[in-house]
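What follows is a single chain, given as structure tokens, in the form predicted on its own.
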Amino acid sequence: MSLARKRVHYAGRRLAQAVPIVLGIVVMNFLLLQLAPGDAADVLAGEAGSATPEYMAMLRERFGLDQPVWLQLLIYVKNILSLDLGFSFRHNMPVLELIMERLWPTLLLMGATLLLSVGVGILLGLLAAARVNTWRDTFISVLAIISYATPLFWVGLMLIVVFSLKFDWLPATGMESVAMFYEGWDRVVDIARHLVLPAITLSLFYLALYTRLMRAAMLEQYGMDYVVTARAKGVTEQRITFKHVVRNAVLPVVTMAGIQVGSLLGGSVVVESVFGWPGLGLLAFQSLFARDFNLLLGIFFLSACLVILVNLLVDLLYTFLDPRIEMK
């Protein structure tokens, strides 16, 4: 069988067995949700100021919420099944449509936190890795634990201050300037203006544990046997490091890029509504006050299939980075 065809039969069988991952996720978040107190109806009711028990009770049918959990449960599933997400009552229109609305802007901060995380990361690593135990590796490192144990909100709270109050550089709030009309490269340039400061808050987490991630695979790498063979035959250093000992270095911080774009997306909540920034952790956010379950569940949802489907990515990466690793 040729590695092509290899790949496709992995991934297919990845996904055959991600579809009972998925709806065990699904039957869990509608349970925990159910143990939230409060509905769609006390939350319409709320904002009127007051209802009677009729309207009440015509709200709770309207939303489905007078049957029996068990019944919601099946319901909800087969809708599922159909890829029907439901209604959102607060928004007025279908749940799935609501969240393809939101996904780009969502999809776009989390490739650019990745792309910058990941890529600033291995390359703090390597520096540091390759003058261990030299001021460069001591102020990498410390630069590293700073970042990691600073409040991601606070960070973004900083950057507006600094970049946008202060200095007037960049955007502090939304994703585009929708008054100015823009179009073509001009709107472009002005997204990738409001993105700015949204990723480097987002990143710098991740950034400093892709750094000590690198580092210590760069370090471990360097004392295997095939190293200490190159250089005895005369190998220069700079081929050692670039040809061999980052190629397999890298894997563990891939591995964990996969890993945590689950938690990215649970660090968008709070970068997303620091920044106003509209993608489906903002959604998510203001979903969750008004009761809107069916578009928090759905958002669920899609969060699920997404994080299956980037360690299914993340894994068919392996076999470019270490043609070794074979696909079973």
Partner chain sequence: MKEFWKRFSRNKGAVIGLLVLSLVVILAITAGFIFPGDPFQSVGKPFEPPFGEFLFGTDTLGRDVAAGIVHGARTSLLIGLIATVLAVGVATIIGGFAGYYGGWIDDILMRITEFFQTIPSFIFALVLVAILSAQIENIVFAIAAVTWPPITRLVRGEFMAMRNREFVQACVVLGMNDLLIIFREILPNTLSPIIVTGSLMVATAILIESALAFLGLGDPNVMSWGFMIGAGRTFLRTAWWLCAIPGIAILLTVLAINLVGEGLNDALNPRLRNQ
The other form holds:
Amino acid sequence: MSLARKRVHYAGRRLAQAVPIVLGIVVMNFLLLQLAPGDAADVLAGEAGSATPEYMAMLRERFGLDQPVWLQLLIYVKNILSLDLGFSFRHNMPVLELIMERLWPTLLLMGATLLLSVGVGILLGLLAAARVNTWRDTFISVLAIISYATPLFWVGLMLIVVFSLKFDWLPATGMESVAMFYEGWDRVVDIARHLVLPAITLSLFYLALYTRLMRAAMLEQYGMDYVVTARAKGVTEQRITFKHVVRNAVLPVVTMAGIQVGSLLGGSVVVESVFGWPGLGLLAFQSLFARDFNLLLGIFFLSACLVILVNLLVDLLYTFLDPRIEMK
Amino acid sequence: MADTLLDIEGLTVDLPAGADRAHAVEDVNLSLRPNEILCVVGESGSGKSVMARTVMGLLPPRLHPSAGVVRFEDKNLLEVPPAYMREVRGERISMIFQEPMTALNPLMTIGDQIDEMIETHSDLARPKRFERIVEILSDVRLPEPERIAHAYPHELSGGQRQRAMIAMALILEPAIVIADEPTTALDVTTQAQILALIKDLQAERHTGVMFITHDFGVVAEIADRVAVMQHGKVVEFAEAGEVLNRARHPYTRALIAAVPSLVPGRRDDVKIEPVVIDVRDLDKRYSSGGGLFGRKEARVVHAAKSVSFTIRRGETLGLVGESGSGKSTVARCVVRLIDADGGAVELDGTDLLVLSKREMNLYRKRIQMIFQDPFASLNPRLKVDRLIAQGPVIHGMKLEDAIERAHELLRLVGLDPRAADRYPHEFSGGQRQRIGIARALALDPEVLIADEPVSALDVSVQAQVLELLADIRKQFHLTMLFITHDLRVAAHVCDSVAVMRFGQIVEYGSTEELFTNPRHPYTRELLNAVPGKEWDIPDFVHAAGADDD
Amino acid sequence: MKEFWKRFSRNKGAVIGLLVLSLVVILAITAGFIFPGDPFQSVGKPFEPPFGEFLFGTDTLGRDVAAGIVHGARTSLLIGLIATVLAVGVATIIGGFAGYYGGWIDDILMRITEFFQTIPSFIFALVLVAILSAQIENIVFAIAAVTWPPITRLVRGEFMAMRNREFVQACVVLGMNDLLIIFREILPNTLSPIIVTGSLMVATAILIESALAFLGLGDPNVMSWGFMIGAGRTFLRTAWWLCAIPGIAILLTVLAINLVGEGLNDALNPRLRNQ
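The form predicted together with its partner chain is what I need now, so please give it after the form predicted on its own.
Next comes the full complex, this chain leading.
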């Protein structure tokens, strides 16, 4: 079987394995809804403002809430699997439609953050490890450990104070200046300007993490036997670093970046609500306050699916980086 | 001097402050001639590897040569600039390492790693270089050299990887090859092939080879001249025949005396004793992957395939085989560390495999085990007397009595009972192995399972531990199952031997018969592969010199 | 113990971290003495700048920021500590059994762990607190619920490695029962990585708690740093210090804990000592 076909098979198998996880999340969501105070009928009745017992009973019958719990669960699972994530009464829209509208800003933010944190993190880690125990290493390491301890939302607020309020260099909220009706290239530049602060805010923690990881991995790889072999071949130190050590040291960073995607999504809730970035995170934040549980659970469900998908992509990438990985 | 390639004079390498001695290598004088194999032999910590790495300029940063000269092609390699040293490395002096798996970069193909050598030292064009690579890979007798060139290290076997390393070392036809224990990580039959290969290629190319080893058998197999190192010094340096048969220095004589002979010793007849252990049709499969949710296709390894043997009271049965032959699996099934899939293990007529966990615990004290790794087999957080007392306490003895007994046992295994109050890490490997033996004896077992009990030890310590085991066996009339990969040890210790391969016993008989008249081809292959089998170990009177650490 | 301190104090960052952390702990313990009464009580004019009548000034409702910081320290540390103890406890039991027994027990337990690891943890915590209501117990539960999986995998890995160590096999051969082996033989030997991870987990828990409180999911009856930042963010333009000061408190505390964790790692895992 060719390598490419192997990868397709592998991806298919991995997706099949994701099914039980997705089902598990659906079931958990159902249970969480059961835990929430009141049921859909209470919510709807609350919306309408009137709640005669007869009306409530009718609502319950219509939503199947009078059915046994296991039947409700089955219906719920069936609905979600046919991508019916329910209805958001606050927004008066199907949850799925709402989420899809808000998905792209979040993907943009996450993509920018991933590039920034992995790219710069690898670079800084490399710079630190290449001159270990010098002032450069100390500087990078201290910076990393401080960034690692800083709460995301606070960084965001402080960046706004400095770069938006004090100097007025960059916009503090939103994804674009809607009132300006920019088009084409101008619009891209506008969005990019809005993206700078949120992306830096969300990156900082992960950048610190990958810097530290890359540095440690480089130092570990420098101690490996194959480095001695390369020296015994008369290879220069520079070539040893770039041809041998860096390639091996990047592997754990890629693994970690894959693992952190879920946490990145969580971080985007905080960052989007700080910067008013109109993505899934902001939507989640708003649904919290509106106590719109259908919407909240829908976002939760979709972000879990997103994590599964990104993990699969990272694992596929890994098969290009490491020949030892077996696509079983 | 045209007849010396490499001249080492008065070489001293300092150890960092706080080490157990001042110098890793002290005042070493050695020379390597063209077209010879010089074996540098010594036990762990003798400084032989440090010496070799000094020549290559590959010392770890904490070690520095403080005196002496390493002369090669009219230059002192200790004083040349780094760029010159890089020229020398690989092109004029190359190196082969002990562990070919870790010595190769896992992310680069074999071909690319060899190619890096040529690229660094020449301007050859890529197609020409690839031609040379394929040629050298076939010179080291790798099958399908083009496929191997495109393979990654993990796709090759241990022996193939070492051949690839040798190919890499030889591709630029260096004047000198330094081989640092190149066969230690390999099985005995693979070792024999690699030794033959090194010898052949060396003779063809007239290379000077400095071969570092701890094994006098290997020395006997390939050496032209021998240097013996102890505590960083060369204590003896002469022609191979001189050292092997007429060694002068007491340390060399002690080392040679500690090498077990391949000729089985005289044995007491145990035929009349009753059978204690009766293993019948023991079966064990491992399936890797698979699992409850069937995520991966399961791969099944048949680690033991209808293995049968009996051991009589007072008898020692050796289970011999290479790595992966299933010998350790069998040992672990017998003590039920692993649950067998089928068959029976009878102790005095009771089948242990069908017992419940609770019932099994009643039999546990009758059958005890000694482990291989003296560093992993003792709980680092328990003092020695507690460690030894553990067994008796579990089986109902009062703690004070058990501790009392632990002191007696320490004396029995040749340790000072005052050692009882210390932690395992304060002891040397050989001493720890004695503690492990004391722990096993604390339950007064009838049967001892010894899983490679001496293979992690230096040869002089190995001899002492084997002697201790022999004493104990006699004193308590113990029945023993002795797992080993080393045929010399088997010949020395066992009354009868079973040879295992791919989970099966291929030949089973008395030690004397099996060693003098092997019938199965694999047994013959194993015996033929023992390094130094032709060497008749001289009968030095047991000389002083080597001690337990 | 002496050896431990020697190795710990060789890491200068760890010593500084320990000093800062001790200070925070002392403040948290003595909060009731330094600032008696309710930190939600307004004590002066709103928007007093720092270093005037009040050390850190007053907030939008005239509450003393310094009092909030000190009482917030108590909340952060308490939630961080309890959530970690809970998560580490669950992780040790699940990871320990999975690693020791292997086979189908391991398969089931690890599949459950993997499941929880796939879920985006902060969003899950958000959902849990939103649905269960924002009380301090629910917050602790939610944080523990999203932090146990990585510790579980660590513990399982350690137990699996230990299970095949020969000293454990020797105990099996001696006839020791499984619970004794797990808790008396293996656990003490895996304690140091668990302690190190646990200490770093306290920092993570504090960060999660502050983010929850910032989003308005803190317990409304308890003063916390995240809440203070969330309440101050609307007045970023006029009173930026309302956000800055509690943020620095979080930063220093989390940094101190991380530094101490690294020092513990150096001191407890001597393998790395030589690097």
